[in-house]
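Here's a solo chain for you in structure tokens, the form predicted on its own.
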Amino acid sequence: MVGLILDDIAGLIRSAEDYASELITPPLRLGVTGLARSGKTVFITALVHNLVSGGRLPFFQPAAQRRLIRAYLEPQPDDSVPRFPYEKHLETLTGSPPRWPESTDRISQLRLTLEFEPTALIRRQFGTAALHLDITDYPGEWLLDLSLLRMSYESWSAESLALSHMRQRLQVANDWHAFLGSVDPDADEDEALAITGAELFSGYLRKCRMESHLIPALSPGRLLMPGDLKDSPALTFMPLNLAPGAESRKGSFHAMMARRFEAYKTHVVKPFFIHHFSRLERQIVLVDALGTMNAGSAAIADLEKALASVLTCFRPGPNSWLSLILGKKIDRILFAATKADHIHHTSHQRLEAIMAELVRKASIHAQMSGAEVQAAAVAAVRATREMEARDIGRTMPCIAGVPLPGQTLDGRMLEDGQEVALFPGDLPELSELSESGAAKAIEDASIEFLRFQPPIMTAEGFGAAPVLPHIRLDRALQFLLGDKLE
């Protein structure tokens, strides 16, 4: 008992020390997440690299006004969270030849300290100021899992089964559906049956993530990326085909699956919310909207539902001094359509409009709560260049780059390492989006996108060090933290 009391006193002392430290150099906790293939690892690496290396950031006011003195990495504040391997990812992106870094499937953290000159006269009397930017990187599937906290096992089963019968999912759910038809929920508990079912259900979810489908609304997330929880009972469950209003019998397979679903929420979802998500103040959600368009209108409709689910997970609203006591709220949310370099700049405004339309209805509640929600089209690392081509008297805005191996264009396999020029097609106009909705407008459009290799870095001026090129990374920085550097 005495030991516990001493531990509590030590914890209070550490909290007081942390509070005093935050008054001197306040932290801004930025959450970075992304749905399937959105490029969040590349985004974080490029963001840090451009700030540390003094990259061109004309729309990031502290840099444009030359008030940003320097940016540097420091030890992260939470010793229990893995560090984001920035140096490793940068080496991969800038190597010879450059390569895209591997995706991360766990939570990680990085602290970047920004020293700047304040704009307010009173603050300038005290010299330079500093801000700790604490970046928390986590998989988008973990964010979608937060919606499970409001669901019973029976309601989750019904929703999961309904989703698996949608047209874009049905063809990859055949094996799991066939197995499910042989399962009696009222039968006795069966560990071997649970393991087989969980493997088939997880396999169905993984197939949904494949590029040919690219379905973003996939949950439970840890079934896709189990980490150290692999094969644990909390991850060995699946939905069941239950009759409406069905109740579980003690000792039945239904009761076993329901118990493990609740264990998943208790031991996986709730700790993530309490220890990490609830502390965030700003959030960026990265979305591979172009890749989803390639997968068809059904995938776009699924993306719209996923983004609506994402917004229901946030606790939007303004922060004040009470936040130190009651907990932080996310007061700025940026939905960023990534890989904007895969289309010509003349289509960027349309891509932003599509992104804004996808979150328009769901963002109303967040805005009414006092949070700011924006949509943007960005490329954390620009892998293409722009050019024009003429075809039958028409000038077409094209992009040129080196495609990743194994891709086809117009039914022709592309040669490895050869640059190609591509007219990706015309994205829908804003009027088309408002009339028929994003999914229908995209279904009527003729568009095709490729995936490109990273660029070979070049210096931007005499004596300058090479910096990763980007599109609108500076605008994203201005929205997410520009107000904190005034």
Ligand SMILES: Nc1nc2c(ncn2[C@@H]2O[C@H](COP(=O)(O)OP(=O)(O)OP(=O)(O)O)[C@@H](O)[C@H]2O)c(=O)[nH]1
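Take the two forms, find the largest set of C-alpha atoms that superpose within 1.5 Å, and that set is the rigid core. Numbering follows the first chain given and starts at 1. Here the structure is a predicted model, which is why all the values come from computation and not from measurement. First, how it differs from the form predicted together with the named molecule.
- Once the rigid core is overlaid between these two forms, Phe237 counts among the residues whose Cα shifts by 2 Å or more.
- With the core held fixed, the Cα of Asp228 is displaced between these two forms by 2 Å or more.
- With the core superposed, Thr266 shows a C-alpha displacement below 2 Å between these two forms.
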Contents of the next structure:
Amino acid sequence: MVGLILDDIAGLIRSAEDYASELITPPLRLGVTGLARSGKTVFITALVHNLVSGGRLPFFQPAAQRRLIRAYLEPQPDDSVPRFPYEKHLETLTGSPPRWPESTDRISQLRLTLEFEPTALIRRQFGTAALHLDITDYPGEWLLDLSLLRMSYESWSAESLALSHMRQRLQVANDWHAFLGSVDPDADEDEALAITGAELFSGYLRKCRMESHLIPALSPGRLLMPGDLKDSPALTFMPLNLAPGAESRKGSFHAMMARRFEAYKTHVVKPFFIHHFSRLERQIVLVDALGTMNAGSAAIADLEKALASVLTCFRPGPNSWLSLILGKKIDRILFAATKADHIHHTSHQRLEAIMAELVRKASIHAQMSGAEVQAAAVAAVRATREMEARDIGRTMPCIAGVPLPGQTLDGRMLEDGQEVALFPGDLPELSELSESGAAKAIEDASIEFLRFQPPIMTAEGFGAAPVLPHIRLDRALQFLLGDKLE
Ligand SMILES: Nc1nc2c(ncn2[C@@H]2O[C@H](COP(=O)(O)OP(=O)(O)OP(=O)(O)O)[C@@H](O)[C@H]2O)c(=O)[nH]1
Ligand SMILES: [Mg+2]
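Could you switch over to the form predicted together with the named molecule, since the one displayed so far is the form predicted on its own?
All chains and molecules follow, beginning with the one already shown.
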């Protein structure tokens, strides 16, 4: 008993100390999210690496004005969240040969401290200033789960089944569909059956995740990344093939699945919004816009819907459950089209315009207001170089890089380790996007898309340490935190 009280007092003193230190060096909480494989891990690794190692950041004002004194990693601020394994990811990206990091399976966080010289004379009197940047990497699919709170198990089942019957997903849903055919929702509840079904259903979601053409938005998000909740009842459920208007009988398999769906909302969806999401102040949403455009019109439509859902989380209705728990509201959101190194720089502005158009359409649904929203095109790690090729008297802007093994170009299998140059194709003109045919123009854009190996690091200047090259990472940094380093 005494021990407990002493522990509590010690905890209180600690949190008072934390509070005092936060007053001196306030943290800025930046959320990095995006759908599966959109480039979150690579983005955070490259961002930290460029800041810590003095990368070239001409559009990030504190660096350009030589006011950024140093950036360094500090111990993880939040004891309950795993640390973002920065060193491991950097080692993978800069190893020999360089490789892309593995897919992430849990939320993670990292604290970076930036020491800088303030611009205002009065603040300079007190010496240098510091900002803690707390970066949280979490999957965009967890934001999509917000919409589950408004759904009954029956309507979620119907929607999920319809999605799994889309042409693009039908084949990977085969095993799970076969299983569903053998299940009677009205039979008695059965744990073994629930485990098998949930494994098949989450296996189907995971397969969709690995193949970008299989429509990007996947939910329930935690089934893709169970982390510590693996095998818990709150994740052991799946949609069922129910007759319209079917009601569940007490003790039936249908009732069991509906109960677990509710447990998922209570024990998984809500806690994420309460403990993590509500603390964020700035947000970057990474979007693999090029990959989605390459996957066709259904994928683009699905992405638009997903972006609208994401925006709804940032600005929920005034009296909604979420608005009540949101502390400081997110005041800046950057939607960044990633992997811009897949196209020539002459197309970067067009990619940015496409991203802005996708966000504009999504904002109409979400009735976005209050936060400053921007669109950008970035490559956190630039894996290609640019070159020009001549074809029938015309100069073609090309990109060149070393493709990852096992890919084909124009029907030909590419040789391992050999650099290839390709003309990636044209994105629509800005003028085409401002007309009503914007969606069609985006759909019609055909991009030649290869996956490239990460680059070999280069030294940016005389005596400088080698740094991973990027495209427009500095502009993203300026929007996300430039004003906090004034
Ligand atoms: N060329 C290029 N490829 C990139 C870049 N960023 C990401 N990629 C590619 O996209 C893949 C996914 O990147 P990640 O950073 O792992 O994406 P993620 O969003 O963390 O993925 P999950 O953790 O699986 O959700 C990488 O394996 C690379 O192939 C980039 O800046 N340039
Ligand atoms: Mg990741």
